[in-house]
Each structure stands twice: as C-alpha cells, then as structure tokens.
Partner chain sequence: MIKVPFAWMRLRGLIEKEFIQLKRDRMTFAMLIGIPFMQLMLFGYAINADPKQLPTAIVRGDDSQFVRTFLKSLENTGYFKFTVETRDYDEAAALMKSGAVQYIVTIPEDFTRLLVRGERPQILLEVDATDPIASSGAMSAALQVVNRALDHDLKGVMAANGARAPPVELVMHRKFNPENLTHYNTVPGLIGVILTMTLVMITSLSLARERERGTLENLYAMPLKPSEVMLGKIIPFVAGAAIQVTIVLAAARILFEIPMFGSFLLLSAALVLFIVVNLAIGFTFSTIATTQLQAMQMSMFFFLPSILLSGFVFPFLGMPQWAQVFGSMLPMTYFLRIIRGIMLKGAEFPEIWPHIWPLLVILAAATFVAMKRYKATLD
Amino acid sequence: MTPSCPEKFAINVKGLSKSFDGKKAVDGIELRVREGEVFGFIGPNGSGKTTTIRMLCGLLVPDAGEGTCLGYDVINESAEIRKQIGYMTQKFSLYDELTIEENLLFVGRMYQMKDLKEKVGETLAGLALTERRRQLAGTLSGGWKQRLALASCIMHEPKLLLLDEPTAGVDPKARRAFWDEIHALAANGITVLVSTHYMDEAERCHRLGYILKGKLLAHGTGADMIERSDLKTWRVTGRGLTGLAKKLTGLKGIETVAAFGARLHVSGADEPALLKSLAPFRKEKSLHFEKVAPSLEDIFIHFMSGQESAVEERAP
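Take the sequence just shown and give its structure alone, in the form predicted alone.
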C-alpha cells in the first residue's frame, strides 16, 4: 500500500495575537490553509479578519504566536513573504490618474520585473483588460477596478493571494466573474485566502474559517460545519411573517429568527424547547412549518448570537 503524501500548507500558524491600545483584535488564532485551495475567511466587521491578513503578509508584527507563510517564518522572514504574495485591500489602492496600463507598469517596476512590457501585455489579455488599457483607473466602474486590482496582484506570479473583502460594493455579475477568475488561479496552483461577507461566496470556497471577536470559532468545509452544528432549523412560509418574527424572537429555545425573502428560518440548539415554543404557531392554518438543514448563514448568525449572549452574561 502506497503511503499518502503529507499535506502541504501555504499558511500554518498558531497562537497569532495582536492588540491595539490594550484591546485584542486577534486572540490566539490557529490557521492552516492547504496549498492550492480557496479558503474563505468569514466574520462581521471588526472581527479581526483584516488584522490577521496583515500579520500573514508581514505588514503587522504579531504580539504573540508563531508559524509560517509559504514556508517562511511570519515573524522573522516577512520580507521574503511579501515578495511571493499578492495582497488586495478592501479599498482600491492604485492610482486613479494613471491608465490601467500605466498602473501595471508601475507595479511591475516595484517588483523589478524583467520583460515588463511583455508581462503587462499578458496580464492585460488574461483579465480581458487589453481594450481598456489606456482608460484612466479613476473612470472605471467598481467591477473593472476590481479586475485591475487583481491584475496588479497576480502579475508577479505570486504563490499566495490574500484578498480582503475584494467584492464589497461590486454588482453580482462582476462578483461572479471575479470568483471564476479566483478558481481558475487556484486550479493553476495558487493558494487563495479571501475574506467575505457574502454567503454565496462562502459556499464557493473549498474550506472556511469563522472568526468573531478575534477568535477562530469554527473551520472546515461548509458541509462539515453544517453537519457538526447542533443547530435545529425550521423554515416558515405563509402570511404575516414580519409579525410572526417579532412574536418568536426571545422565546425559550429560539436563538435566531432570520428572514430569507418570503420565508423565515427559526433556529435553536435546544430542540425540545424550540419545539415547545413553536407549537402554538404551528396550529395556524396560514403558516407552513418545515424542518430543514441549517444554512451556513443560520450557523454564522448562531455563532454571533452566542458570543453576544456570552458578553452580556459576563458584563457587571
């Protein structure tokens, strides 16, 4: 029997912590991202996603922790890490007054790239930017700015992409095209760590990590996280759902009530208590109740609610 090859990790860190003005932004994170996978970093604003990414790419020095990124020590070899990653920030960070082509030439000179004009031409063609190469970056729509930012990140052929909420404010069509590009890059061996707020994007990642208040609460494939969850969810359809949501919120056993279009998801971990609270409403003929598997969004709302309750319990 042939022994299996050991897993190779592009990111392998533990205990990463960072504080600002005495407040912990990241608290002991342990993270492993396999080579060639798309890893989704999920969590609300202020949860520590950006701080973690900036520590991984050497822009912030951790207060504690250890590990490697692309085989280099995240504490002592950050300069080597920065040479081999592409980092796309939340905010468009290229020059509005330069054309698409001029921006890429500028980035290429920073990396001291050889055959620069040829490489810029290949990058423009690869991301369908050739026809717009003389357009000023400041006149581009959000989707085209996003495409230009990605081009600037991959032109030097990095081994790892760190993308910090790259699709925020971009229309759905442009988001889908962007994710097609991400998966094409991963298929060619590039590792991608991407933070996002969008659950449809989370479902397109190979694995996920959920971070809240600086702690990594869960990680694994989306299917794994749903299977391991102790959450029980009921889908409700019918009339008067807005009023129903108000009545259900806060009842024993009901942890979350979330609207998904013309339906409600009512969830809780204590199934007997959940069923008892739902029982009177299930008798109403205008409502239809169906037990369903929780969605990723149900699980993430559950995590957030649990942490908020824990904070309230600890408060003096």
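Residue numbers count along the first chain shown, from 1. Just so you know, these numbers come straight off a predicted model, no measurement behind them. Whichever C-alpha set is largest while still superposing within 1.5 Å between the two forms counts as the rigid core. First, how it differs from the form predicted in complex with the partner chain.
Shown in the overlay between the two forms, fitted on the rigid core, is a CA shift at Ala64 smaller than 2 Å. Shown in the overlay between the two forms, fitted on the rigid core, is a CA shift at Leu241 of 2 Å or greater. Relative to the superposed core, Arg32 shifts its CA atom by less than 2 Å between the two forms.
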The other form holds:
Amino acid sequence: MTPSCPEKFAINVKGLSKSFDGKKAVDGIELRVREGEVFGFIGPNGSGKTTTIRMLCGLLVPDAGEGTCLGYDVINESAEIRKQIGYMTQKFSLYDELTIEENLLFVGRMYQMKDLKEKVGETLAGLALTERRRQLAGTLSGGWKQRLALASCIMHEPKLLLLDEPTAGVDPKARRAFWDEIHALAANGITVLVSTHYMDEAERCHRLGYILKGKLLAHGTGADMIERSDLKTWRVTGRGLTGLAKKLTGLKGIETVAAFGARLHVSGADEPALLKSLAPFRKEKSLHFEKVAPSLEDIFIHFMSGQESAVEERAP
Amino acid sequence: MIKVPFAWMRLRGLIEKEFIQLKRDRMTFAMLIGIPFMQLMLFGYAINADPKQLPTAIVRGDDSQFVRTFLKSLENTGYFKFTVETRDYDEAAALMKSGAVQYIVTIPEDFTRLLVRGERPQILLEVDATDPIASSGAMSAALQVVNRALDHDLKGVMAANGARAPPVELVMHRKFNPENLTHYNTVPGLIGVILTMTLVMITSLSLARERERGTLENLYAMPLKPSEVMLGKIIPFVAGAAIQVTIVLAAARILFEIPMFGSFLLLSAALVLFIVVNLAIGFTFSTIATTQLQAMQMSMFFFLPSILLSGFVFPFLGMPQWAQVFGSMLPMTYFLRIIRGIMLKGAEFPEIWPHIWPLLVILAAATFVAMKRYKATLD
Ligand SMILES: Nc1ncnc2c1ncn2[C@@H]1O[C@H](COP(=O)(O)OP(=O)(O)O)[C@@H](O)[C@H]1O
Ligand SMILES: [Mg+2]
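Condition change, the form predicted alone to the form predicted in complex with the partner chain:
And the full complex, kicking off with our chain again.
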C-alpha cells in the first residue's frame, strides 16, 4: 500500500487531466507532496487549482491520470481517502441556516466521531466562539467563516488537509493568523496542501507548485525555482518610479515591471535586450540600478506573461 | 447481528440537520402546511366527465328472450361493458368493493315469469358511487332502456295487457355514497394530490438546492453512503407529511363529514407507504436534476399525470387504454383505490393488497434508479 520510494508522499499523482465541455481545465498535472509539509498550490484564478483538488479527493473523476493520496488510489479508493482527509472548499460550504455549534455537530457525526460533544466544545473554545455558538453560521463575517470551516475539517484529525484558497477575501491580519494556524497543524504532522492566488503566500510554504491554464509550470522549493529560472532581474530605487514603470513597460526585452513599495523590479529572460532597453535610464542620476536574484513573484509574473503571449501566438 | 446499510450516527446527523433547516426555512414550511388548505378550497368542485364502457357485472338469475333483449339494449347505451357474468351475487359485490367493476346488474330468478304475468319484475342496478360523476349518465340511460327496450318483444305476447307503466321496475342503489356527494370522492383523493405535489417537489429540490448553495461539495467530500443520504432526505419529511395528512383528514371529518368505514390503522400504514414512495421518487429526481429549476420541472411532469390519469379527475376505468397504461405506472392511481376503499367502502387488507404491491414495486424501482444515479461526484 505505501509507496515504494524512500520518500513518503501524502499525494503522488501524475498525468491528471480533466476537461469541461471539451475545454481542458487541468492538463497532465504531476504532483508530489511529502508527508508533513505545507505545500503551496499557486496559480491565478481559473488555472485549475480547484479542479485538481476535487480530483484528489474523488469529487471529480479524472479523464486521465493516476496516483495515490495517503497511499490510496485516487480513482478507486476515494471512499477511503474521504475518511482521512479534511477538505476546505473554496466557497463556504457549511449550512448558513444552522448555528455554529449545529454545523460542528453535524460534521462530527458524518465522521462518526467519539465524544463528539466534548470535541465540539473544545473546538468552539479554540475558536473563541463559545459565546456565539448559537449564532447562525450564515451571519458570520468572511474571516470567521474561514476559521469555522477550517475548524470543522480538522475536528476528525485528518492526516491530510486540502485547503482551497482559504485566505481569499480575508483581511491581512486574519490571513496572518490563518497561516500561523496552518503551520501549527503541520508541526503536528498533518500534511497540508493549500491553494492560493496570492503570490506573497508562496513564501510561507515549504514547497510549491505553480499552475497556469491547467499545466504545472514549476514544482519545488522557492529557492529551487529561483535558481532554475532563467529570469534576470534589476532592482531600481530612487525618485519618480511610477513614471519610470510606465515608460519601461512594453520595451523590448522587458517582460515584467513590478513595484514593491519603494523598489521596482524589472525582469526579462533575454539579458542583452533587457540591458539595451535599460541603458538610457541608467544614465539618470536620480535612479539606482542593481542586479538582484528574482523574487518568487517576479518568476510567477514572468510565467503568466510568458504563457499568455505564447498562447496568443499559437491562436490562429 | 443485522447489518444495516448505513451508520446510525451519520443518519441521525443528516436527519437532525434537515429538521433544523426545515424549521428555519419559512417558505418550505409554509408550502408544507399552506398547500393542503389551498387545495381543499380549489377542488371544492370537480371537473365533469361522462365516461362510457365501464366494467359491469351481471348477476343473471334467469335467462330468456326478454332478459337477453334487455341486456343488449343496456349494453347498446354505451355506458356498460359486461365484463363478468355470474350467478353468485357475493362474487359481484366483492368485485365492486375492490374497484374491479363499476356496476352490478341483478336479474331476479323469477324475472320472466313475473314479466309475462304483467307483475312488473324488478331489476337491480347497483352503482359504485364513490365517484358519483362517473355514473350519473349511466343511470339515466338505464332508465330509458327500461322504459322502451321491451316494447317490441312484449307487443306480440301481451298486446292485450295494455299496461301503461313500464313492464319492468328498475331499482337503483348507490353504493358507498348513497347521497351522491362529489366531495366523498374528491376529499380522500385530495390527500393523494397534496402528498404527491408537496413531497415530490420538496425532495426533488433537496440535492439541487445543496448543489446550488455549494454545501453539496462538503457533503460529498465526507464519508457518506448513498443510502444514508437518501434516508436522511426522506425520513424528516415523513414527519412533515404526517402533519399534512392530519390536517386534511380532520377537514374531511369536520368540514366535509366524510365517513370512515375502514380501519384507521390500515389507512395510516397505507399512507406511510404512499408517502415514502413519493419521497423516494422526489429523491430520484434530485439525483437527476442539476438545478432547482430542473427539479421543479420534473416534479411538474410527474404531478400533472398523477392528477389527470390516476382516476382523480377522470374515472380511471373510463379512460382510453393508453391513458390507463400510463396511469398504472403512477403511485397516485393505486393510492386512490386504497384510500377510497378504506374510507368509503370499509375495505380490509386482502381487498387493498392488489393496490399495495404495485406501490412496493414502484418504491423498489425508484430506489434502484436513485442508487444507480447517486455518484457523490460533482461531474
Ligand atoms: N464544473 C465546471 N464546469 C465547467 N467548467 C469548469 C467547471 N469547473 C471549472 N471549470 C473551468 O475550469 C477552469 C479551471 O477552474 P478552477 O479549477 O476552478 O480554477 P481555479 O480554482 O484555479 O480558479 C476554469 O476555466 C473554469 O471555468
Ligand atoms: Mg478555485
């Protein structure tokens, strides 16, 4: 049952594909998530993250592909998989018209949990929602809904958590707290796959997969990705950066221009062309240019713009 | 130990959840309670119909040229179709109780003798009046026959007799509904209409609603068995339906003074079966429909023939063959016979069994389709 390779994978799938109405939503995805790690599944909206996650827990039947989740076959043994994972859907999917406590009791019964009353009590206390346990779930704010949803899918102590954009639409403070919670869970040995379209959240994951238009474009640690990338990045500091960004965008060799507060990252894969386009601006005394390693965000933006133009070129 | 195909804890969770939702969903609750009242008002009067060729049993105590002529003329009116001929009155009576014949015509043993003597023999026409509309045309036609049919035959034999009054006396009995009240027929049937309409609709919406709200994804991601989901959607509404039935039965008693000749226990058991059949059909629809609108449309497609082809609006035996075939596939058809049988005719279990087992067959078929269709995937 357990994979024969030395490393233990909580998720090990390859070639996963799924089309909707002839349109490929997921195209030959290969994913390996190690036991106990926090794996970030990153990609813009519509890239196929949700579809992939649904295939992992048997909610969608893949058109092609194979593999295992917790050692169980994703095609034939999804009933077993469902017992041992916690899946937090992208859209809030607890019952709005049930109270917080009723929702937790319901979920607990679905997993046939022992000592359910106590467990729900603990969970409510952990969420600091004991006082509000009789409040209807539908009346909670976005951040609280996310916390309740997370709590409801870890009550039965799953070995693997699939979190689909858990921090979408949540304020930065709550996002931070959410990520701390995810790391606390991972420290207890739970494997976590978390999808997000926030690129800055990549830094909080042990390893990453970057998905775009249904294809996995990169897979590994953040450092690996930076090392393997052929992207060249120049950091610009100084005055008038907003105006500069406008002027640089679209010049030959310049693929992405990204502002990070008082810094501008200008990147491109074709270094001679990039340097040629930058040359006139480097003469200005008010600006300071320095070659740096690209950040993960630079790489992701590069993927996105590269893929878009590649697709456009192929179109008739 | 008996192995049940579901886990009690999960089933209990599902049922409780459904109850809480029902309690807090005013619209569904209003539908469950409001529709019985509305229907009772709307169906106060029934649609007219004049069905022909209804099955008739002949109890022939005598045979002669006169008897044959009389029966021939009766048949020629088009209202009667002689399906059974017997010498045993009890046999014919049993057939009427089970709903197999609409009329019984009894020719007494000394009919010809009395007729020839001019002593005005009686012919008994018994009518199953639970559905009074079905027989009004037939009864007036029979009267016409008595007045004229024997004129020709009698001319030769007893021209001298010169009797003014018709030579035969027709005695008509309305069985089971002596006062010929249409609501005797309508109100028990209305219970079937109300249950069919509300229960199929509510359950057919159930999965579609969870799908549209997004809660279905969470439900499917948890380790549930199809049987648990199905029972969890059905059982709560058996309770809801019990409330409806109580309302209508109370109204039947208090407002419309419908008699109750049969066993209340038997009626309750039949009602539970009919309720479960409708819920199972609704659930089956919900495994097929992907949106609430589709679920509504499917319910309507089921509901209309249930009213029109079951014998509720038009007498079943008077419908054309194709309509009877369709009608025989609808639970409502059997339920109408059961509830009329029990309430108005005092039918007992052996008499309603022929209408119980088709309901069991329909239930099994619906469950089979639902279990086949239910995949717990979002595809
Ligand atoms: N049930 C579905 N029917 C049709 N198209 C779908 C369905 N689910 C997803 N898609 C399409 O598949 C693509 C990937 O969607 P999704 O997996 O939801 O992306 P993500 O979660 O990364 O935003 C999108 O183009 C989306 O429109
Ligand atoms: Mg998504």
